[in-house]
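Only one chain is shown below, in structure tokens, and it's the form predicted on its own.
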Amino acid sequence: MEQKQGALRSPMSGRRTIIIGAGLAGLTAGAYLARTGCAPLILEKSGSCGGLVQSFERDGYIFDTGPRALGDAGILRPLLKNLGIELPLVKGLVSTGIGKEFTHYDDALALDRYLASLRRLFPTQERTIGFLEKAIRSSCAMVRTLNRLPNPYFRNPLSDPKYLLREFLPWLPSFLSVALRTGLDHRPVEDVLSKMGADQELTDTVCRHFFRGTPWRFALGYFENFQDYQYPIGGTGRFPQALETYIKTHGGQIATEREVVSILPASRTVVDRRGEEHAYAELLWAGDLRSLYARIDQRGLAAGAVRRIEEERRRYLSAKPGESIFTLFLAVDAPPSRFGRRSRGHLIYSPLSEGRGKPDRARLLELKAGFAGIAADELRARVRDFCADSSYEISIPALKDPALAPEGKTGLIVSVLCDGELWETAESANRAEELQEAMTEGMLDILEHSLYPEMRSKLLLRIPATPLSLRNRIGTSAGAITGWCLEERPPVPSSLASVMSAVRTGIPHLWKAGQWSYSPAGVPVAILTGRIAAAGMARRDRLS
């Protein structure tokens, strides 16, 4: 990486636009600022760009560390076209599995097949599944409306009168209707299914794919998003690499291993861990907001500004971070075709379809509450029960791009949703390695007995990654992967109508973007908030 050693160059004025964090939000903002001639400086605490969205190589296998594919959402392809970036993409085909029932989301009839599988699995819940079908189809129609046209931040309708009149204006009323409906109803998907009359098993089967407390429209609309996924040839990490290259070739700088430890709004300077000061005209924080407010130095600020900062600090520090994941990166001595018989390259799989006990998350809460007093054998047994009741997200990169594994062999990326605070509890008790080994063995046992027989005998490589790995690598609270906990009211905007205000803070010349600036969040939100912040910063930079 460039700029790891020595002082960083600064413009003649001594101030420049600075971005803290080189995840997708920071890189998107940096690309658009570089295009306007702002020559931004991006400071990244880790040794590489991309944040959650990265890929790494091990023994000839390419593994993706973050999302298994990238949702287009009317944002990804328009961004690439808008910036003139060539990034080869293939469709990120998805399958879901419940026990022995599999659905492949290859065409418009996929939802019919999924609902038919639910009716076979839960024959006594026909009436409830009828209600659920209406809710899913309505939510999917809303998602299609949102995704149908390029987001206006990436294709300005005012610059193309024909597009404005023929496509954008006819679409606008539908979009506004969707924005209004989603903004008024944030009920968790679990509550909505319960009111439909779903029993615990059906609720668990449908909801275990989602984070706790996910708004129901957002959750049920994901069946439409399954057909919207794109996968970059070479791995998801190729996308942030393309943005990084664009920034550098358009006058921007990216400095890795430059963690910012102090922000002084009164003097508009930041200090990195090496003790170097950087003066800014405008500053974008593209990271964890809890970390931002731990780094703000209030010296020299007026009393009113101090009060605003303290109010925001209390709001963010009292809010709970969202869930994390535990991931196994596996290399298997078997060809991709063996795995392709069961699923496409992206599988969401629940091993059990009946006879469940407590929901997996209830087991996790019990485990966290009594962790200190649990004996080793009991810990392994409880973790295995959790693994048996979990839903697995499995990516098989070589089914998307054959070059991502050695010939005749296959890499698997297997994840389960996990509570990052549990891992911090284990860390405090000096039992994180014990928990990691229990999770690894439990997941391998369940996968071998339910989905991939004899897989253990063919394992060539296994690399675990815990929520602590994410926390330490990218600085996200408790390893959270989508910002704030969805079970509580988020301390940031959460409606489509408020996304433009999501990038503002109460501190002059300081902006925010990324998964912590808006909720619920994912890759499209990170990109969009980075773009919106860049537009606002560029205007302010020109005025100053």
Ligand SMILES: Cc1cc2nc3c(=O)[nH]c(=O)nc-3n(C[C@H](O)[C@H](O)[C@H](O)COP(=O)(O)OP(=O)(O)OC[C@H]3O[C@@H](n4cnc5c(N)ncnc54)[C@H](O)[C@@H]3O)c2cc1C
Second form
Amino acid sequence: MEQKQGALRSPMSGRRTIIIGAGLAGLTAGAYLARTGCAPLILEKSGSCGGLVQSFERDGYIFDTGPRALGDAGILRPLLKNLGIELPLVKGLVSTGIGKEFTHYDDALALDRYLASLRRLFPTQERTIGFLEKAIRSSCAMVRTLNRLPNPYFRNPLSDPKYLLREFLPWLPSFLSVALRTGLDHRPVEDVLSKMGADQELTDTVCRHFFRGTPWRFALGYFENFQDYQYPIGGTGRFPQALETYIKTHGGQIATEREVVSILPASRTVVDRRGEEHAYAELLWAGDLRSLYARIDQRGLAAGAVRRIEEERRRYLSAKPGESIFTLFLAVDAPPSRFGRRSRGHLIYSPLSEGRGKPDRARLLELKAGFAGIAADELRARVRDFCADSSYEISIPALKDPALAPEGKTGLIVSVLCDGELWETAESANRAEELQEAMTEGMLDILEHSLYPEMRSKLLLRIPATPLSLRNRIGTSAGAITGWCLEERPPVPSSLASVMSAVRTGIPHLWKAGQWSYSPAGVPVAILTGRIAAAGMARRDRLS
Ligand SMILES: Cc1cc2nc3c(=O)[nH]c(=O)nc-3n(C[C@H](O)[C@H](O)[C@H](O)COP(=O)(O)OP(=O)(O)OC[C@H]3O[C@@H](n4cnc5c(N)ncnc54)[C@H](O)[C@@H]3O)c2cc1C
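Take the protein just shown as the form predicted on its own and give its structure as the form predicted in complex with the ligand.
Shown next: the complete complex, the earlier chain at its head.
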């Protein structure tokens, strides 16, 4: 929430610890710095905290803008406990659907049911599915190992000798072995499946809801993560709100609508869009790194420092942002129980189970090629094909917390992965609205003809959100929702063993955290890097 006070304290009271960006990374860092008595100042571009993770209310419906639930990953609940934050959580139950085959991930046998579905759908690929089963089970076992104990940054084993001896030390060798193995093999999941002999259709069925190029262990381990999701009562936005409250009640300050437009490392000052200057002792950048390096003012720096910054700038600006998402927020005049007959509150759904033809990514390339010159009818037809071949992530908040929709009605959040560059192409051609309308119609048609017959006639509300909305609201390149593109080597650390170095930059007193600081990223990485940066900054602050 915007703080209504006038000028911020920093210019008057000398240097302080400053954080840029109040997403999960910046808020986590802010909470831990506030706990140590650092009284950080957080400068946030938009009008509210949470970055990609927020909830909003419309006509009595609560919608989540970001993840449909939050993975615990040995981080979320330990953090809440560690900071003494009360945040009621329910299990975020997941279903997957391929055509008419549905699997509900409510118990330990869910994976067996999913594999049985695959075998029914692809009876000629038994051998490949056997290999896939082994790969999924071993990836899930690795994720289970990683998630089994609280991350040491959120439960310090040295402060509890009994825990250290009985649980932490016996777990450590298996943790280190997993960290080593994941660090050694980053092959994309699509390549691993095709090496197993999977045909294009099976590969698409398994992979289409992952980002292109997702490392295979990370992707296939998701079947374990499906049972690790937690949903805050009241919506996912309750989590950043709780961190915001913690920071403010522990001496920190958060200023919204304060986009930082310039950073001057020589004078250790940042300038916000209102022209106010803030002097920092230590600075954490918790937003898009491409925009950090576009905003650094090199005046007054020594030649060596300028060279280092130029090199880092080149590295980040030449790397590609990852994929984005197109979302429809819908209100339907039907009770949640009607949707609950199909799935749990979080569904990952591929509409067709056979004869799909081209993969959705090929459709995207077709759509992007020569976009400006495509006739309106042709554009709609191509978008329809893309929608038919996409995987849908559907969230039904009222199935997780009944208070999130008016009595007898249901809110749905439906999204498909989408290429932000396509939207920027459409924007330059002045056709973004047309594309948005075509996507909305294409998705509603697919939902009506597959999952929810007659839904269109019961629609009370539909709000689209494009990659451009994300880009404009929180300044994430091309609307990327998890940082860097996974199809290329990322310009940041990408192995578990190197996560601690992810928070450093080549610029003195400047730290980084969040989804652009480590790859592959998401909620756990944002929180963890925020925590690691806070520890480093607090140490520096004490020493200076
Ligand atoms: C629809 C969707 C689904 C997702 N699903 C999952 C999932 O299932 N699992 C998962 O792990 N992750 C998921 N994610 C990704 C996850 O939400 C993000 O990776 C994570 O929240 C990133 O947090 P962050 O703090 O690093 O960055 P952000 O949330 O982007 O926060 C950065 C903040 O910095 C601010 N900022 C930027 N520039 C400036 C500036 N110049 N001055 C001041 N402030 C600035 C922005 O406004 C923003 O508030 C999903 C995201 C979305 C949108």
